[in-house]
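Taking the form predicted alone, here's one chain by itself in structure tokens.
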Amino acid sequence: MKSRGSRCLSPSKKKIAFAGPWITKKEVQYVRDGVLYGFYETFDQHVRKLEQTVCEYIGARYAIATHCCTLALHLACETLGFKEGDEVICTDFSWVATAYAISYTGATPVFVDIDPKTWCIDPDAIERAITKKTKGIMLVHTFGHPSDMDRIMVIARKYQLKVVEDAAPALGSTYKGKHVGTFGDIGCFSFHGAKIAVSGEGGILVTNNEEYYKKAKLLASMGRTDSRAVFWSDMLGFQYTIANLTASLALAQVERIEELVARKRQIHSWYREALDGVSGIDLLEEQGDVRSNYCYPSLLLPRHMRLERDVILAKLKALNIHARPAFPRMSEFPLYAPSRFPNPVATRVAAQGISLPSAGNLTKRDVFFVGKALNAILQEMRR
């Protein structure tokens, strides 16, 4: 791909957004139904239908829709009994909610490195980090790419560890034909406005374990049992349930999930074509027998671009292209002591990674403009 430089390009008249939903008349109709009919005796009908629909789609037995995915992750950690003095092995590359959900219980996240090909947790790093205090594994299906679940589950069984799948961005992704979120003890998905299926805010916890489901259900509704009186609570709980109106939008999106996955995968294929021949970049691609929903198409910049990544993002933004830097290492946040592991892959990705725009309203023309702009900027910075 040849270019005369980014200064010769005019900014896009359309905001090429990092993320955003694809909304149709179906979503409008469902939200209208939620407003008109989601109260009185039908106050939770959309919530129940959402939970049922997600279960049927991914092949899980139980689901609890929550206000957001962070709360679903916290419920998962509480349900599995993580507590002060426990260690939970955690990827060092994610939005901080992944680690904070562990910390909410008093347990300690132990941050380990990621696979350079997937940016998901490295199974070898998991095994190296196990101690007598280790009680669980918190993995992330990064940007929709499935983690190596066969190897992770072998390790979990070997050391009798609980597994939480942070599948926040990964609805519709599969590993060897099976939906992510259904391998571990509990899986959690997000309906945040930047995810593949949206409700503004929202999340859902899924499990195949009836005992976990019952405990999480109780925890999510303030521990209320009505066992001795109306409004009676038998345990410390949380108000984590989703609103019915919010669930109505999520439901419409989940019913269209295969259509949404197809759109994301189309956008990624356009990037593959648009960036073909751009020297030095490493576009994140599916590895092995998996299907990524490609929620956030991402790439690694050339090694010599380490200090200039944010300059590249600023130049893209000047062209009305809104890309996003990779996550910083969570182990470097003030809440946590320095990691006992160097995690060099996560360090490199944090410095050189970029997630490209993938909003639902992007066209092939938009994606090719991003590719042209990125190539022009890289050429300028190499001179």
Ligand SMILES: Cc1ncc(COP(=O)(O)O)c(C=O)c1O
Given for the second form:
Amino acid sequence: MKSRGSRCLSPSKKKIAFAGPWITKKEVQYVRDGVLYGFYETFDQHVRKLEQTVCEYIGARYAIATHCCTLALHLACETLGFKEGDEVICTDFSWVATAYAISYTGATPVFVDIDPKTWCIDPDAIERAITKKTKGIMLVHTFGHPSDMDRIMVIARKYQLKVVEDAAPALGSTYKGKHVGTFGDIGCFSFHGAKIAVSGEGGILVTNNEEYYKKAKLLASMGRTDSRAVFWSDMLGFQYTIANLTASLALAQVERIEELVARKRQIHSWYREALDGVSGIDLLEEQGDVRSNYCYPSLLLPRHMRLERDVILAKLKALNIHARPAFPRMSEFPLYAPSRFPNPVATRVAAQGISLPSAGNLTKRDVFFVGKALNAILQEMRR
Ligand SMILES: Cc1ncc(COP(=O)(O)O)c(C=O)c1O
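Which structure goes with the form predicted in complex with the named molecule, now that we have seen the form predicted alone?
Shown next: the complete complex, the earlier chain at its head.
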């Protein structure tokens, strides 16, 4: 596809935003209800309904809505008993919340590599990292693409490891027809403003295990039991529960989740069309019997290293196109000792990966403008 260069393009008048919600009258109505009626007898009505709706949608037995997904992940790690001296095998490629949730408990994340086609944790790398201290696996359904759950659960059973699914961006994604977040011991989703279903901040922990549910519930509400007196607390807990008002917005979005997934998948299919024939990019696609919610359509620029990749992002931004670089390797953060494994795939993706805009208000025209701009910039860089 020949292009005259990105300087011949005028910036988009509309901000082609990386992320952002799709809000309808329903959300406004639910938030209004939350403001007017979310107190007194009905102080937690949206929270209960949100938990029930997520359970029914993904096929889980129990849910606890939290202030954000980071706290749900911490709650998961505490509930499963990770502690100092334990090792938890963790993908090296994620937002830092994934690793810090392990570190909050005193356990050590052991960072392993990812699969080049999905950017999710590599099951072979998990098995190579197991030691006598290994207690669990923390995986991420990266950018909405499901991890290889069959292989991961075989490894978990073989070595008796607990599994936390960080499904922060992956509500609505399925693996072999089953919702992500329901394979491991505990799954966690985010309703952060940049996710598929949003409430500003917000998260939810799900599990099918009654014992974990009870423990997590207690931990999330200051260990309060009222067992010996009103306000009695039996364990060191946290104040991690979601506000009803926040839950009112999350609930409206979750009730529309199939519509939101369809929109994200539509945006991804427009990218596939718009980038067809553009050389020098590898667009991430579904692998195997999965449904990705394509929360963040992403691609690799195999001919460009980090500095050039960042120039490409800056040129896109000059055209009012807000794409995002891939995550750096968490194992390189100052908190952690040098990684036991070199993790070459995560290293490459950190330097060459980008995620494209996929805000809820994008049109086909916007997406094709991104495709045209990217093509023009890549050709310019080759000259
Ligand atoms: C993979 C992953 N895990 C955890 C989180 C944390 O979610 P929250 O912002 O709701 O705490 C995020 C948020 O971006 C994420 O992308």
